[in-house]
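Given as structure tokens, the chain that follows is alone and in the form predicted on its own.
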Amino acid sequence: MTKAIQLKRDGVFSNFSGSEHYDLIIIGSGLSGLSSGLMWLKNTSGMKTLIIEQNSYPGGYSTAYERDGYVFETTQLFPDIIDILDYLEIDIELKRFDKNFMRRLVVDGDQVDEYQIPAGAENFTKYLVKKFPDDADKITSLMDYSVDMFKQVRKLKANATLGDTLATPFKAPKVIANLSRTYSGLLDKFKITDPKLREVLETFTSFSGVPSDRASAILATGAMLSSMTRCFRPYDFFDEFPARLAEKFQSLGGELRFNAEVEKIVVDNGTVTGVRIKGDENMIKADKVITTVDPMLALKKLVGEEHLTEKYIQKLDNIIMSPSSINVALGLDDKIDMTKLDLDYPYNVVSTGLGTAEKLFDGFLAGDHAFSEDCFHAAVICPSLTTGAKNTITIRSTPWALSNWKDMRENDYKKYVAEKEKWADFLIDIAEKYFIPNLRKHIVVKDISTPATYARYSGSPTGSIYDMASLVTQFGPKRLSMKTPIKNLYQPKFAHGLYGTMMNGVQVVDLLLNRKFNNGNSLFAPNKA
């Protein structure tokens, strides 16, 4: 028997009191917004707090939805944030991927190399040494260095004092040495030249659609270790997680208002004073505001350039937001036995060889894409193997630019449908060829998301799905500060992914509370020196 459909997101309701004033308003009920609200209320007393969400449910990009009896999910991996869940007293049943983290295929013409990447840094090191014995010493040195560097990241202070800054070279020398280093540069440092080995190692930068020669070495290493050290997914549908966070937020006295689009962040003499909701006559006043939406939307549109300095506007204009995506969600009949296919990993990834990420990213920067039969990158995920629901798979591809997707959707819908069907067929062909033989004959339901979908859903002007791109040129101190030029307006932008978005909440609340909650630490370590 397959699991009955029971979406948790639809069980979270607005409890907006209609108050005219709040101590804190948070724009967006994605994981950054929910984490911020929860960390804030858990460490304050009697603070009136409101989260405003334009959609009818919480979760942002981390949710699930139903189409014709099939449930599709927008998130694949639950990284190692167990300590945060314990702190917030969030009880959620998780399946742990103990053995394998990823099935990775690399295509070079008719040749296909397969790698089954294990979970855990130590296991990954042993696996690579076995696969590439000639590079054993280089691999071991790289992985030891990476693990140590990530430990040093934990010693950093997000809200650094002068003393913290002066101490950083002594506490975290590897971090300082790699602030301007790309992940490709890190591999070069350890003289890793074997193209096949580099293909495997560079997998972790391609998740975000950024090539290794432009990705931050620190962020790529952190993404690898935080995701593969202990990786999970909920046994239930993925909307359960934000639903639990939202319910906990409300139980602590927080208010949620759904179906409310923020039209204006109100600023008076350089200080935020509240927000205006589209269709409402009066603004809602606030002492402090946190925005978790796209910075181009929040600062340039909701605040307005008239309140920003030319220098800050220029900084915004120079930011490269992460790429968008095309996702194909498929509901399959019960004639296919998914348990007999080797798909029970957080990710099944297939791409063409070394240089693919660079070509695809260049296509994105040019305002379009570079996908072709000879150049592609896609992931196939099968959540129904965990949930026990009707057979579903999701095929994800990135990087894509918004290009003319939005224009087609609004002005030539027939052409829009034809174009998205064309690329859905392209991705289905890839999944059928490399992962699921005869896939097409089992398809019952097909749901396609394009860059225009993401732009419409989130309000992002570019359809960005991962916030600011994880380029070394806009990482760490080069990222937008959580403090905006507007007094009492904050914009937590730590990193993308579930781990990064939870850290957004940790860091911004620690800033608001003058380091009394997390002692200024860059990662979660409440009340620890």
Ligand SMILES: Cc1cc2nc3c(=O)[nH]c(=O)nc-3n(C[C@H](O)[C@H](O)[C@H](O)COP(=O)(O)OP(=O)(O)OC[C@H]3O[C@@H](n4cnc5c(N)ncnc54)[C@H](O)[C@@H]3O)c2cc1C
Given for the second form:
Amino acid sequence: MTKAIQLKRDGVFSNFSGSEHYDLIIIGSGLSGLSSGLMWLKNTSGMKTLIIEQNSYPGGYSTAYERDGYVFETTQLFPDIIDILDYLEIDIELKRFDKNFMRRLVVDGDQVDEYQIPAGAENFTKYLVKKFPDDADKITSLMDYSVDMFKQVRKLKANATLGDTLATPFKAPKVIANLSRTYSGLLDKFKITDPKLREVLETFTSFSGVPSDRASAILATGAMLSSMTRCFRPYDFFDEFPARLAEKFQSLGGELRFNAEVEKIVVDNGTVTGVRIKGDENMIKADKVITTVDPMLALKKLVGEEHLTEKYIQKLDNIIMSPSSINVALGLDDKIDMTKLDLDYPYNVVSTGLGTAEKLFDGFLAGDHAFSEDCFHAAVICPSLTTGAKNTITIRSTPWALSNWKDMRENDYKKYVAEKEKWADFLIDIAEKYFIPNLRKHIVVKDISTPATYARYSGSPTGSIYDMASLVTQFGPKRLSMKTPIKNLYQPKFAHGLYGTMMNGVQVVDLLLNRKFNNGNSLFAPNKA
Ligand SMILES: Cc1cc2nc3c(=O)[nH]c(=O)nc-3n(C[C@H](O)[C@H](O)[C@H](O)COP(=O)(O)OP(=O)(O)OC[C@H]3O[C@@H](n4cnc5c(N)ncnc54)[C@H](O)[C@@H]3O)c2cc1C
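Output block for the form predicted together with this ligand, input the form predicted on its own:
And the full complex, kicking off with our chain again.
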């Protein structure tokens, strides 16, 4: 018996009281907004707090939805957030992937190399040493160094003071040494030259949607170690997670208003005074505002360039937002036995060989894409193996630019549909060839998301799925600061991904409370000095 459909997101309703003034308004009920609201209410008392969301449900990019009797999910896994969930007293049943982390196929003409990457850094090291015995010493040195560097990241402070900055070289010398290093630079440092080994290791930079010669070594290492050592997903559909956060927020006295698009962040004399909602006559006043929407939308459009300095506008203009994506979600009949297909990994990834990520990213930077039969990167995920619902798979591909997807959708819908069907076919071919024989025969429902879909649901002008691209040139202190040039307007965009967004909430609230909650720590460690 398959599980019945019951989306939790549809059980969360607006509880907006209609007040004219709030202590804090948060724009967006994605995970950054929900985390910010929850951390704030857990650490303050009696504060009037409102989250405003343009969609009719919470979760933003992390959600689930139904199409013709099948449930599809947007996100697929998160690294360890158990401490945060405990702190927030949110009880959610999670599946831990403690054996396998990734099935990785690398295609070179007719040859396909397969790697079954185990969970856990030590197991991964052992696995690589076995596969690449000639490089055993280099692999061990790289992994030891990586583990040590990641430990040092935990010692860093967010929104660093001068004192913190001066102390960092002593507390975290490896972090300082790698601040400007790319992931491929890190592999060079350990003299890892075997293209096959590099290809496997560089898989982890694709988490941040950028190639390893541009990705930050620290970030890629952090993504690799945190997700492969403790990797989870809910047993229920993915919308359960934001729904639980939203309900908790409301139970702590927070107000949520859905179907309300903020069209203006109101600024008076350099200070934020509230927000204006599309269609509302009066503004809602606020002492403080946190925006969790795309920074280009928030600063350039909702605030307006007239309130920003030339220097800040230039900084915004220089930022490269992350790529967009094409995802194909498929509902399959019950004649196919998904348990027999070796798909129960957080990720099943297939790509062409070394250099693919660079070529694809260059295509995106040129404003389009570089996908072809000789150059691709795709992930196939099978959520129904965990949820127990009717058979579903999702085929994900990135990087894509928004290009003319939005324009086609709005002005030539027939062409838009033809184009998205073409690329869905391309991705289904890949999934069928490498992971699911005869896949096409079993397709009952097909739902295709394009860059236009992501732009529409998130409000991002570029349809970016990972906020500011995680390039080494815009990592750490080089990212846009949480304090905006507008007084009392904050923008927590520490990192992307479900862990990163929960951390956005931790850090912005710690900033608002002068470190009285998380002691300035860059990661969640409320009791550590
Ligand atoms: C297809 C896909 C798969 C992913 N898979 C994973 C994964 O498996 N693991 C992982 O860690 N990360 C994953 N990510 C990344 C992760 O989902 C995001 O980093 C994270 O959810 C972003 O949360 P956020 O709250 O910062 O932003 P968003 O989720 O974008 O939330 C912003 C919210 O603001 C609202 N909004 C925008 N404009 C306005 C306005 N003017 N007025 C009112 N409301 C507004 C939007 O509707 C949205 O709800 C994935 C992303 C995508 C798109």
